[in-house]
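The chain that follows stands alone, in the form predicted on its own, written as structure tokens.
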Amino acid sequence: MTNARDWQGTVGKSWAQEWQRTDTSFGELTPHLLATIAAEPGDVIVDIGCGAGELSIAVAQTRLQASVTGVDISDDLVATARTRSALPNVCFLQADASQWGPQSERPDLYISRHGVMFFPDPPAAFANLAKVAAPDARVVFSCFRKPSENVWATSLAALLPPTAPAATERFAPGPFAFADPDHIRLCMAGWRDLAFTPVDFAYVAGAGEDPVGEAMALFRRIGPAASALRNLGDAERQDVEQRLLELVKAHLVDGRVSFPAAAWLVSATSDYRNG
């Protein structure tokens, strides 16, 4: 279970250092998300859990009249995002989006690529985002569907040693915390007219001149395999890495390593009336 403390520490640092590989991994999902965002109005835009900034920058490039603010809890990711663009209409700040509030204009559009599943208290977070937004503000975000529809996740899990079941929490954060639309509805206090669009895409773990090497580098630093490898003894780690290499090679097709993946594109309207 990845929580806010992880993002402020090792996980955030790893994602900041591996931003090119993580952008590649979402490379086939991002155009679907951008197309959905493009259909929405909004000139004061906030990217929730902006990570290394790819989505914020892409939206700012196409809406030069808009102001785009990327918000992330990780100092490392915010620092990386700031190095990637000199556009005058985009900025990045370190903050907990569940408690964040605007300094001036209220946002009329929230966006996020897989950045909303890690709130420790999602209903409180979404209620806050609705409260500080403009009336009838919109939100568009992506999140993974269930693990069984994401081959990259089930394939990696099959390689790893069994672990004790995590304690069951109603709103436990994690990459698949928003897999169930009914749970998302429960989480999105202060929002109405929820719509869910399923998107199937290729999760690209490795590409370029050495796709196998790229995929191995990604999985060693990002995701469940990375966490497990850090905690294994030498012999067990070598065994897992060998099986990981075999898995990666089995998914090398036409010069890239990819896995079937599945996401929701979720949109909604603020139901909070300011003043």
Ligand SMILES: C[S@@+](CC[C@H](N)C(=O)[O-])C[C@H]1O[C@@H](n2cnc3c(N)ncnc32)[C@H](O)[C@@H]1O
Contents of the next structure:
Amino acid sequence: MTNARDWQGTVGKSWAQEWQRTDTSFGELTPHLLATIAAEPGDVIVDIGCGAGELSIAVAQTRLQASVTGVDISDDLVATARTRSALPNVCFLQADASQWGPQSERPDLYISRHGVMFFPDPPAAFANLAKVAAPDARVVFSCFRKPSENVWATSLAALLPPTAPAATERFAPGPFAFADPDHIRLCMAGWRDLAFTPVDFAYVAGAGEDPVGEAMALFRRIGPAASALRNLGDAERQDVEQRLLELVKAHLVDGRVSFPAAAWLVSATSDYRNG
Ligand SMILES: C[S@@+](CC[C@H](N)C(=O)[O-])C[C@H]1O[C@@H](n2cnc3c(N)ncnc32)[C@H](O)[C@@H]1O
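Provide the structure of the form predicted together with this ligand, given the form predicted on its own shown above.
Okay, now the whole complex, with that chain kicking things off.
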């Protein structure tokens, strides 16, 4: 489980410092998401949970007539995103997207790369997003499919000490909270024409001159290994680090460390009628 407090604290700080590595990890998914977004109309675009802003900036660069607002709950990530672009048609805003509303024009297109699975009350959040949007607004986002289809997640879980049983609340936030399309339908009450496209991609943990070092640096700061390592004593940490290194080396192929990963691209239309 990763909640709003985590994103506003340690987790958000780590993502802000590691944005090059997290962008690399999504590098094979992003073109699929951008191609889906490119097929959608929309001039007032909001990127939900924009993080360090790669998706917002990429869309703003290709749609110069549009305004793109990246909304994120983490101050650190918004500050990082602001340093990355001087484009006049993109801006970044610190806010809880589940309660956000526009200052002026209503959005006609929401986009998100893995930023919509962390709302404490997703049906209320998606109802709000529909309510504050233009009639028939569209949404396009990516999210992980189930852990068993994401080898990076099962491989890491296998070498970490057992954790507390997964949260049982119906809408517990987390990276796999939107793995099940039926659950997404429940969360997106008030949205119609839901479409799910599966995308299999390589989650690139390390590339460049030192792919093994890059992957170790990523896993030490981001994701399940990072939170486990933070809480282990010295001996256990060394043991996990050693096994992590073996895992990473085993996944080094053609100069990069990568793991099979699986996502949904989800699109839908707002059913909300303003007024
Ligand atoms: C997995 S990260 C993805 C970040 C970014 N979209 C990317 O692709 O690099 C999830 C993002 O959602 C943001 N987030 C979580 N809950 C949020 C909320 N209630 N409102 C706005 N942003 C939120 C986090 O701060 C984080 O930046």
